[in-house]
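One chain is shown next in structure tokens, namely the form predicted alone.
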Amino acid sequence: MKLTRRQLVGGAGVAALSGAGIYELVDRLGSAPTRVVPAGVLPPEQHVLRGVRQVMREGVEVLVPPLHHQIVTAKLAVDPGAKSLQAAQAELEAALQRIESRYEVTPAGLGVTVAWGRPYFERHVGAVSSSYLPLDHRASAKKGKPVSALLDAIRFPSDPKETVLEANDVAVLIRSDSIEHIQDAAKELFERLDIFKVMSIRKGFAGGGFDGGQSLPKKMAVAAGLNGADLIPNDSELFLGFTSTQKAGLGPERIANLETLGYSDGGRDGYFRQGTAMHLSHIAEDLEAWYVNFDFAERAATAFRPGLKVKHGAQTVKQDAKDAVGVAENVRDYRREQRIGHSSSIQVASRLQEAVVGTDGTAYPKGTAIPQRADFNTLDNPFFWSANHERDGMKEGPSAGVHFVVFTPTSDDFHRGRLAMDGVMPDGTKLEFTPRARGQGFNSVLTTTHRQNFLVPPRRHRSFPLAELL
């Protein structure tokens, strides 16, 4: 039986915040991993976890992420001026701060990213961030004049003329195996400070089945009685049932940073160096029209590339620096089978075109991955809540989704690539498909819902960036 939306959030307004709804079955359901706690500092990037744990799947390595996710996205609750920006940083610097004196920042404890789009920088610091937000050297160097690492989200080729392109003030992202901590922190965050209008709360799942037995996304699409559920594969990472967090497949460490590659200085002064860009979206997922209209060939080809050979039923595909393609492969793909893979395809952008020595000292070998996902399942339709159900197009009862959460070192570096999986590659070819082809990767089955970009400063300015220069 389906659930409801009352079945599915459990509370409304923030008190949503500290509920989980159907998303308690994911502690019954799964059980957490066993995780390695480095001793050390704080990592100096916010979205970088460490103590993230490796297994061999299919003889592949594969990095485990936390099972449980929320995303609450808001705007200011603050009076304008510079007194209270300024007191109001010192007090979400302070509750940060309380978090993280309790937990380790590891899937077993917990990870808080905090995220700042282009309305805060805009409309709060307005007076300052013109002169110290980070450009981007590649993208100004295309277009002949400066070009900021932080756009506002666009529609791409693909997008349906609903999708909503977000204005909010702040994202946070709480990652945990532990859906108690992700609880208390946004408790913490959220309910005992006054600085914030929550707009949205969004949660989900990712991993489960890695040590054997049926996946977390296979029992919980099945729990919720998802159309399509019975078609997933019981050992299946994510609901489309390939695993997606190969270790080659996911930027090192610091290759997302803003400085890392060169593609940004950080800004004035250096202030956002060790910081990122960050793309947060939801996409709905036909489960039954992929499961049911792709058989497993077709399937492969489309996430990955046609022509591949990869083994009846296997989830696991090795995606090693020296597999990935350029843009002539997916030109030959295309005039071959009028069909391009989606992996493939965001390879011209999100793979180093050739060796690279980051500002690091790292030497980066051509084909290295440069994205850091984030991702996770979602039975959200297509929020938990909403403060705008009308705009938001709140609906009754779980759907198949994913809420795509990624880090580039620049918001065009990420624009690259969603491009190239339409078809439109960074060089100017454009492979010509009608919008959501079956031929165009994953296109014809998901449906982005909501797009918005932000820049995530590093951990020492991430509680309202700038606010202590104004």
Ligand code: HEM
Contents of the next structure:
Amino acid sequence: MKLTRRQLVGGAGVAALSGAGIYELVDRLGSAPTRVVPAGVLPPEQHVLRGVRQVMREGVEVLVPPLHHQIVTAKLAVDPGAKSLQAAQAELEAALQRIESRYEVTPAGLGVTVAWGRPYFERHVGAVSSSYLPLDHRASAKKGKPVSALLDAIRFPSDPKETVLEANDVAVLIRSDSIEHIQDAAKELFERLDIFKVMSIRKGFAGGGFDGGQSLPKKMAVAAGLNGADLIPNDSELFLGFTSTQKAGLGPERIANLETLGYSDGGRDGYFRQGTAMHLSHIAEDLEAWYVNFDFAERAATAFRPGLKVKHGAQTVKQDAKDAVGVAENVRDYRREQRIGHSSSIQVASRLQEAVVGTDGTAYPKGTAIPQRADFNTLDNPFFWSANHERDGMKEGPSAGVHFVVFTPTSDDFHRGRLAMDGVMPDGTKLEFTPRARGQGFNSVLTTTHRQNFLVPPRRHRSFPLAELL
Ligand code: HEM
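Having displayed the form predicted alone, please output the structure of the form predicted together with this ligand.
Full complex below, order starting with the chain above.
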């Protein structure tokens, strides 16, 4: 049964914010796992969730992501000038505090992360942003000139030239096990306030199969009649069949903060300390090509590392700190098989190459992961709703994809990892591939349609950062 656009969206414009369309199915199909709801103070970081459940899967510690996700990107609908910006700042902060008074910052409750794009800092608070925006000391040292911790997004070697580099003022990530909690927050921020001009709405899901039974990606793919849906393992966390949230592969609590690894000092007066950088992209996935053209062994080699012994049918493959590899191993794999693995190639940038004691006093051993991924599957094509159908290439019917969200200490840190995913190593070593060649990790079945980098201020400065200084 193929779904129409109307069934997919379930209503146009702002109604789409709380309208669920096909995503209604998620709530009927998926049951929220029981969770411990910790009381206590809010984390100073906006991107950190508390009470994240940990399970053992195939002998590996895995973190259970929230079931539902929604991202809204927007431009400001506020008159220029200090007064109106500060009034909007107060309104937004009050709305966020109302939401927090209703939900714990846990998957069972709700996580809201407000991230700001370069257009906001340049156009709306330009008078003060140049002296407050944080620098990336590592990238500045490498470039021999000041480099901001927030960079414009770029097209990577495996990106098609059509990849849209977006210029939104703000992006709001909303995560929860309950679709009602997400709808309530979306209403509070985008229907009850009139300070944003919504540019896109993106929805999705992850997991749901950790307690046995069919996962949400499987159920949604089958319900939407996606090609290849029947080939997805029944309880797989994501469409492509591998667990992607093993604990060792995700940065521990504060490591992705701007300041923890010393890449940045958080800007003037430490204004952005306990903040982080966020990358947002939409990636279309060719499910059929993945399951029909790649046998299991090649899928495992592509997702993790060529030559790695992986039990047939395994979904979760241990990638502990000591298993992490560097440039030399990737060069060897490339010479031997003209192939690099998704995890193994990225690990040259996503894992600490040596032990570090963070500015938070934590000792992080060599091989510790840095990025905190919050990506989730979607049926959006490419978005649930767009204010610019043509520019965003909106198409009819559901399509397999990922809304890729990752928190890293700086934008440059993300660029280093994403370039490594294409074979361009941080030390300049280049493993030559034709863009999206079969040997280039996942890339041959992925197509990135949209990208933008954002800065996520700490909770204390999340609403219209720097506006109070105008
Ligand atoms: C559809 C797209 C993608 C899928 C299905 C996917 C899936 C996965 C999987 C299965 C893993 C192994 C998980 C684990 O070891 O726990 C992984 C690891 C990772 N992925 Fe992706 N990924 C995708 C795109 C990306 C992109 C675009 C990036 C950007 C750089 C990325 C960054 C990472 C990182 C940093 C790791 C952890 C590597 C490590 O330190 O071990 N992924 N991904």
